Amino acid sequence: MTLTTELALLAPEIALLIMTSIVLVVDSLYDNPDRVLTYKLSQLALIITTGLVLLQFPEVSTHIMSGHFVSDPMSAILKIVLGLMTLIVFFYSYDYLLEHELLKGEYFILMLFAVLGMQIMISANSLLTVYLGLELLSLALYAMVAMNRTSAVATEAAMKYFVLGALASGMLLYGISMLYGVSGTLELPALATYLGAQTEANLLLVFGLVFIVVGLAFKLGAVPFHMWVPDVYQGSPTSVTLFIGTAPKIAAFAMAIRLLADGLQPLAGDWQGMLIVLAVLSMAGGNLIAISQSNIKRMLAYSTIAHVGFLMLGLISANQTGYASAMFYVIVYTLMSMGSFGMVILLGRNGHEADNLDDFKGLAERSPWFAFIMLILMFSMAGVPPFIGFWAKWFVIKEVIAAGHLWVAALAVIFSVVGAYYYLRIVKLMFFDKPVQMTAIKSSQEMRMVLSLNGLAILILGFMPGFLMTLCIEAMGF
């Protein structure tokens, strides 16, 4: 493959580098407090990202770059649900930014880089393009967690969410150096062909596997590895909370679909034993220990960590219909998701964070619409007909009974009625109870806008789940 080839199917993540270096140099020289400017440019060059990975969509899988990088349906589909996602994210962010006093250049610079991060994630087709895609986005947001300097809280989470990432990435570097010296290969399909073909137990295959999907359960918050999750998503600015509870969790699904779908698929019967009991216990975690907060920042941490325990289900099955179900649920996901912190940015006010349960109720007096937003988003979460939440979970655990761990599907249905009593916790204050005070909302007319369309998406998807179902069925058919 010629040079001019590799480079034109490179072309979103050098676009992204270079308009990413132009926010950087023109936020430096471009002194307004409002920073139109650098919103504007960052925007523009996720949209000019968005739009090379359409025009490029590429219909078989190609491997560039020394066998280190992938383009392949797969990739492509993620990448345009990240950039379109981390745009929705600008949209809800700028207004709180701006009350909050948090309007910084670097908010912009460090979420473009993150996104160039996990671009890398999403089409890594080695070891050590794996690693260096999850650093980027690492580095990136411990310092978005940081960003409010005068805050302890922050500064406090962005410690424990630096150090323990820290120990995760240390045990997932660990795990690629057991692998690398006993396959002697970082190329993800170089090494599922040298585990195929061996006979006999290595124990220091089944350690480097043991560390891997470590890292993995830490990136995505899974329990017994979840400690860091509720704390940074309460002690960081509703907006970086946002950003990293949607898009991230797409490039970690796109990590363990490389490493244990391409990589380490020989050893599925291993692996498979490890994810049922992160899964089940990420499930019953999440959603027991949800139901006692009175945060809803909090409360939507742990309910993360009973997604991720969803999300898993899927990986279980080992086989591409699986794969497809957990991509399906992972997009679902951050789409609800995204859609409830911006409910969260949209009723602060005046610099107080409307991050208490209490803040909602009686929304439905103050704004019957955006009550009837949340209400769509809540049932949603909560996996209710015939909301896309629903379709979600029902094709994780149809591949689940699929590949024979039915208690494994009955608990997942068990603890998603237990998960249902939270959200539906919220429905009830909104509609049932008193507001505490009727001060009106006030946000602009593109985060009213934009934040309505997220809500109405979730709803017609739910009429119709058979586009996006088909999608992932046929990107992770190659």
Contents of the next structure:
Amino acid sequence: MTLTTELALLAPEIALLIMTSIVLVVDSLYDNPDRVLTYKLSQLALIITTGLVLLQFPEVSTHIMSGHFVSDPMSAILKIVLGLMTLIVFFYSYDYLLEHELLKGEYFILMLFAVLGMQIMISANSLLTVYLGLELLSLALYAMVAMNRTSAVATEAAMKYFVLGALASGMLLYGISMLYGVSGTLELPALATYLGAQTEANLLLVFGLVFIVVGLAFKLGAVPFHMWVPDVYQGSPTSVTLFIGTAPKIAAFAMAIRLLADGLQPLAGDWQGMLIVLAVLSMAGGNLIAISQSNIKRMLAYSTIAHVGFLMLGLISANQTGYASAMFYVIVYTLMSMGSFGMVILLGRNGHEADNLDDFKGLAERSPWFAFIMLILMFSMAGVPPFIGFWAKWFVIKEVIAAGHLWVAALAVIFSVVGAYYYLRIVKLMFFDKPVQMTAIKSSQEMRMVLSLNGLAILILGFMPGFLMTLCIEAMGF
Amino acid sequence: MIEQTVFYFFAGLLLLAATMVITVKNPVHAALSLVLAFFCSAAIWLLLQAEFLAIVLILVYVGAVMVLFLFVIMMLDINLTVLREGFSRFLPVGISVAVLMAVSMGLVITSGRFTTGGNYEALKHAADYSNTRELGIALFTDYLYPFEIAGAILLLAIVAAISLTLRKRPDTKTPKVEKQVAVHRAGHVRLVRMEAEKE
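Given the form predicted on its own, state the structure of the form predicted together with the partner chain.
After this comes the whole thing, all chains and molecules, with the earlier chain placed first.
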């Protein structure tokens, strides 16, 4: 393969890096007080990148850059979803940042860097690129959490995130070094070939695997490696929580697929057991602790942990349809999570964060339309048909049963029912309680429209889950 | 024979210095011990004919990173009694983690995967072999993509560090150079025609 064809496949990443640098220069040279130019240029960067991915949608899997980069249907679909999600995050966060006096050009630049890191993770084909992409993403996220310098909570959250994140990276790196030491290769497909040729169990490989799974669980936020999630979600500015709670989940899923399915598939017998334990603990822990939360950002954090448990369930069958169901789940989850944090942003006003459950009281009287959107989001999160969240859970549980883990599927259903309690409580607060205060909801036209579309997408996709599922199955190579 | 003596000398010194980093009470001494540890590892790298890495280790870590470290230690004037407070409280956790890591490392090393089999000699290169050149070729061909990503990470680190530390406060009095330079006579000096006054 010639260099030009290789560079053409790399075009989205290259374009994003160039655009980020341009935004960086423009932002520092052109002093625009409300950062409109930075904001618009950053959006343009995302649109160009996503467009470039769309333009050369790959049919087959191609390994380029000496085997460090892979271009396949899964990477293309995930990159497109990633681009769209980040675009929505931009729409939601601009007004919020302006109102809370957090608006800085760096906010958008760090976000673009994070997207670049996630794209690298999605297309990673060697242990080295997985790790470098992850570091690029994490470094940007730490800085974004810490951006609100005057808030003690935000600083504490950033500190926790940074220390635990560094620990997780260390774990991952330790595991990677063991795998590299044994196999002598960094490339994931070569690693899989090597592992496939091994006949006897090797303690060293299992060690490496354990460290890698622990690192992954840390990054995904699965119990018992979830301690950072609630504090970071609550402590960060909501616009940052919105970003951390959505797009990086897609990248974490891609990382899990790249490492576990592309590289460590021959060890599936070992990691399936670990994932079952993590998944069941996450669903139990997340759903049970979420019930007692009064802060909605914290509640959504525990709900994330529970959803991560579900996501892992999709991986335990260790076959293509299982991976496809997990991919379906992660895309649907990010869409729902996006809408929910969008609502928290919408209800906030004049520097006040609407992060208490009481802020949702009587929303139906204040704004019937947005109460309806929130109802869709909560029903979908709880897994009520016909919303898309139901189908996500349905496909995953179907795969778990097909893999023969009936009791795991039963537990998944039980914990979903437990989880439904705290989602439906919000619906009850909105429709049956008296509002605490009646101030009108003010927000930009843009934000209202995108948020409405976001909610309606969940409803509409719920009527035709087949479309998204076909995409996911195609992505996994059928 | 000489090579072995040199290796054991630097390896022993390295272990000693590394132990001192975590045992000495004075943080400045600890930092200086770390400098010694870096120096010894650089020497061992030189023995392996990895001159480039050895020199980079000294230039970057000893020359830049550790100097900054020392500056920070001296400027912060850390109160050691506060730092030592939680020591006995966290000791059980610390020991259990340390034992766990030690056991796992022991198992990894003794797994038989990393034995070299008999007498192991480092690869000897010809006198005109350039370590730097070989590294450069590897970095700019096979590892071009990871190398570029590392560059992006460094750029991000600069942006993040500046955005977190640079704060413009409206109440601080700083000269605005661009305004000073753009000063024109017309805006500041008014010529007044006056009749000469007679006394």
